[in-house]
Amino acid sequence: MSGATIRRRGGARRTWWGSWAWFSALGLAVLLPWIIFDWRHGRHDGFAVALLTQTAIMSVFALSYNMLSGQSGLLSFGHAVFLGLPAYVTIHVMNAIAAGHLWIPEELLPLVGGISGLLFAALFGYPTTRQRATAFAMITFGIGELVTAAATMFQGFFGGEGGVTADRALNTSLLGLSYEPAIEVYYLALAWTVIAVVLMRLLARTPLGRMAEACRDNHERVRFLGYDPHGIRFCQFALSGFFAGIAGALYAMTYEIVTYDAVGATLSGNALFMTFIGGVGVFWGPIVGAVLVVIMQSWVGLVSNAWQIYVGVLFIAMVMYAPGGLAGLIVLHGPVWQEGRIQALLLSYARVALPGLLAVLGFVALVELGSSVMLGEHEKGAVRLFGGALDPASPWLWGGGAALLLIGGSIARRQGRALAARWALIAEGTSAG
């Protein structure tokens, strides 16, 4: 069998597998609200539906950020501007529709956010994209701070600290829906998420997407070949704003309120976290990061006041030890899995996972104990941790947490070196070695 035939079959297998994975993920997203449906009371779990809707919105937002950081090599610290400003525009449009001054189908409101995001990105992007690297990052940070300050000063448009509110039940739906139930908003957000994902995937395969990657890899060579790097960066920046605007419109429809937090540095930081934790080198990586960060913010945030610490530590660990993100780790194992050699790594992974889990438990114990002391919660009594009531004043708890962290971490690090050596030997024997 020729090498060309093997490559064609391998490419067809990867294409089939990728399509199957995408359709499976979409099917799960459609069915998940009904899998967790409260059949006894005949209603959806409000928290779960809100969590799913937020995940869909943040997936579009993270993918739009990856158009800059992953595809174009542009590190932005103010990407929330292109979610927040379109969210403000959308909520004003919603109020105009409610007052009878406009008539726009609710299903097309995300398109209003996308167009406004495109315009804002074009306005800010033309001078900003004349720079790159550190200068670009600092300019975007300045734009983010400028818009955040404006949001608290110009109350006519931004509504001050209280923000702008609206009612999403506008009765202009083409499908006869009210969009008052949260489940209807979720499926609208899911539909626009699918549209945005498909468009961004197609865009990445266009000549513009290929040239954006070329500018990321070798700026001077692109200029030498006769292309305009500034024009390429500007187009990519503007289109990124379009998709972030879609997320902003869905944000306004979901929460029915937009405040200055929607343009703040915290949301821009979340975009960076989701993209780099998920993986900038893989198209679907930011979706993985969005799911993980939203779960940590919403679910872990309910049981711990220190969830930001866990997100920050996870981000640092991914940058240091897995710069390709979670998706990069998955893709890295693809050739080994296809050739049936993943079993040779299972024991090595187990040797790393067990002490690593102990180190994580020790770290969580120290963080939660320290958080309870700093916030004064220990004065109210014992702290709930790992399903039990613990006394933060006990030195044994502090010593046990430190011992788990140090001993487990040292063993996991030593086993990690053995895993790396084992991985190198197996990778050399694969076709991708």
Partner chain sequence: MELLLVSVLNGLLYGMLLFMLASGLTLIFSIMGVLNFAHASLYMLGAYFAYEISRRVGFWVALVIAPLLCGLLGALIETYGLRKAHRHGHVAELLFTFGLAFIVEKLVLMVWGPTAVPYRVPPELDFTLFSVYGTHVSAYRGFILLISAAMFAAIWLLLTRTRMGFVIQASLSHPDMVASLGHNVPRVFTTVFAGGAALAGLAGVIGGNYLVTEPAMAFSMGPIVFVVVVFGGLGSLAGCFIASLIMGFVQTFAVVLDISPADLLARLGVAVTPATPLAEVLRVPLPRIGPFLPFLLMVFMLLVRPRGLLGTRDT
The other form holds:
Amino acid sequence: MSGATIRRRGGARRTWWGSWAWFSALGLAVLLPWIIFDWRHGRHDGFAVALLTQTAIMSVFALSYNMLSGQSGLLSFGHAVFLGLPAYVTIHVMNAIAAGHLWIPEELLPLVGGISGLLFAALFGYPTTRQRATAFAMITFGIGELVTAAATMFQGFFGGEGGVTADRALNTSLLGLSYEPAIEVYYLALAWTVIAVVLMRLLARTPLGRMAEACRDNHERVRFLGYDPHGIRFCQFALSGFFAGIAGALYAMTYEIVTYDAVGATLSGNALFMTFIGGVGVFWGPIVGAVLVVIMQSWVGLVSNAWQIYVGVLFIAMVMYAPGGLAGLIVLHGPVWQEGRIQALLLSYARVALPGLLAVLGFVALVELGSSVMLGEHEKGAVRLFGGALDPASPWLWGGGAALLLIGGSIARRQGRALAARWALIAEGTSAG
Amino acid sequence: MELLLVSVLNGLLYGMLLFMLASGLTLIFSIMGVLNFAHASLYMLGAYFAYEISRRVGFWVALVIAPLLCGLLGALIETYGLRKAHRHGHVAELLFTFGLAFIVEKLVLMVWGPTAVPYRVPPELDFTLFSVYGTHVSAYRGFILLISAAMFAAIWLLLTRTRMGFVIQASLSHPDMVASLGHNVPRVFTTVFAGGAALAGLAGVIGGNYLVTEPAMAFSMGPIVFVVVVFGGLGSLAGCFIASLIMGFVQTFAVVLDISPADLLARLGVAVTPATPLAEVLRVPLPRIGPFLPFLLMVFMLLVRPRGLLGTRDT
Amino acid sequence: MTPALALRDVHKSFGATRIIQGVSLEIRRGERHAIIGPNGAGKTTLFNLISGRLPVSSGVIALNGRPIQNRSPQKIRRLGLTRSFQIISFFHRLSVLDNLRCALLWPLGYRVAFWRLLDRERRLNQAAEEWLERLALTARRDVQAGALSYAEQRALEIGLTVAGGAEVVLLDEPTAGMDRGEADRTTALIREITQGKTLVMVEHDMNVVFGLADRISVLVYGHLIASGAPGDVRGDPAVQEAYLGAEAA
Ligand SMILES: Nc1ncnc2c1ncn2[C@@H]1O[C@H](COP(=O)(O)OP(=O)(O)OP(=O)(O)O)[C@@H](O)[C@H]1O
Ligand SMILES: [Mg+2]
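Just the form predicted on its own so far, so send over the form predicted together with its partner chain.
Full assembly next; the chain just shown is listed first.
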């Protein structure tokens, strides 16, 4: 993506605050279950722990996706395959352990997922990575469908509609944990997330990682330097499958059930959304995206049927106006911030943000009104907003929403142009320009 | 024998529908370089629009209006969406169409609900055209064939007889040259995109009641259309046509030939028992692998001929 | 002694258009050879054939006596032939240093090593830093290649081509678009870094050609019309008519 101009190895200053940010994120992840502790019942908040675990899994998944999309310039539309298939393998292995056919320490199950992910990715990746760009996108899309079709077809491995279930209390823990409480699984997932993140970070700095980026920038030139781009894409694809597989194993352990949703198009789409909303050009971008999408899915999903529409619209907005994603925007502000010129922008930001917020409000109102009207129609029984005080079919509400959207939107647009001009002026003086 | 005849007819029908979608996709891709993920969404919208219109006014009006609406929508998408996304390159365009497809699906789900809507074949065409060996062939199938044939004739005339058609043909084979022809490239783009969208809408109108009109129809049709385009070779309309028919036949015949690899092996004298390795895979009857086959064919094609059947260029 | 590079009756057509029509040429080891000719003569196409970017229609191309026509670019590169591009072609989002490291990785035997950290590889980094020095790009080490000035990009293009240490080097218009001073510096650079190698160069700038080349070949519409020492070629009436005519006048 062109948006984020990141300078690698940008000197000592960046390193210390970079690692500071990593460590505080990790600290937060460790402490959050205790911060959101349910003191009344003296136990962990189930919802929060579930949310955190999901965030950890999705972070690994999104980062593994970015090994393809960001580093290698390969747009996959079937990445869930490499989370889902290893998840199936893991759940079968868990059942085999429970039945006494196998003995594997529970802590190492993610490795089982990772290795199976690697193998599946190698198998599917060999023909797929012969292509790049558009053909690659189409083929991965096709493979996603292929595997989803297979998941509904072969009962033995995929368990049909009901999926495959297992119990994660296996009694093979090296640490003597039962893994019955969700919090224990969360810490296991977090540990593996840290391992996976560190490994992926290092991988980006190896000859393979660098050549993958070279292939992304100019696949033809790579050949005249002695490399076969197919080989590079293949290795990168297989390794990406390894990390997606780790996420898959954690998925199986967390939910104790794997259905064909785990290989399906929705999850593949989510990988894409998380990665591109977060930002493909910055290593930690997909983590930001994963956090955001999980929050939207769980919190917004609680109160609204339309959360997916919001994710989709946010995604499109990012693609159109900020192709570097959220992380790209943050990185873009780094130099301006460091040179203390951010104040000069604050007012301009406020001028965009206020009407922008109104427009968002109007949009949300319209979507929610539509959603409740339609829900009333389909489920025979009118939906009442605010306990019947508001009729969702009222033209006043619709008009109000539309007015907010239009007026807020047009003001925000005009102010946005002013902001862009101001930004250019300010950035000229800094290294951000 | 009658099975063969009917299956050939069904395969032809399905192939024609596929081609109606795939031809637009190929044209859009070849000329604009955009892989339009929202193409099947326009097919779905075509069906839903037709359902709403035929419910209120009648099928024949829907047949004209719904594709036009889709075309208009396509023009809007191209002008206000794609062109903006294009500033950030082809990847952004592709992502834009993907996001759009996603949103359209969710919107359709919201507006028309998760189950299929009763979009039916118009009563005027709901009679048996002829019967072969006791199998009835409905007039509507004949009608689909007629419409698609007429459509292809029209496209062919447009492409070979009009100025715009020449430009489009030129840019099919030499995509970088269009601009240097001094032609209004944005207008060509909008026309092609809107035309493709209208074709997809038409496919939705006549396919929606022949098959089924439901929110999942876009995401189940989309991948197959991709397969057709890859299989036929990017940038080749002829390849696209052949591939559409092949996929049509493959899908239809897979449904009617109730055999499994195990049966074939049994004929060769090898019995498949539950103990045989991969017994489950070997025992799956062909009809159940039906949805599978196009993808297998695609992977096979990519292994032996990465450019596709008649493809002229790499991607 | 087998020539470093030998072409025997090489033909190339695009559809019905015959672009290379029977080129035969031998380039001795250690020689600096310039190919000149008017625009559209097929010089770049010839390089594309030699380097494996395009398949030949017919004919034989031999590198150190080994036929290489129609082999993949990477195979040919591994056999010791490298080329640069007329239209600058590198990794625009990687830093200058990383571009050079990419060029060094395969020759130093790293392949797709995913268990080694680039920054820890002393040999690799030393070689890359040396190249930065030679190309006068040390100050631009961490800049994205796409942000370099034109002359710097040209220097990087040459560096990317030569850094891997291949025996036979093809340079396609290395000084295109440069002013006199830049072209002179580039000429000196090329002279230095192709020391002991075989160089084949396409060039329009006659100062560069006559300053560097031991031998010159003239390609006109797919035919080699002359090949020999600079003085002979300059005096060749056919060449003067077909090509140098305009400049001699
Ligand atoms: N891939 C191709 N397909 C069709 N024609 C081509 C192709 N590549 C080159 N040509 C044609 O071959 C001819 C020779 O091109 P080439 O680039 O080799 O010339 P050149 O001698 O390098 O010219 P210049 O000095 O301008 O670089 C040109 O007429 C060009 O249009
Ligand atoms: Mg040239």
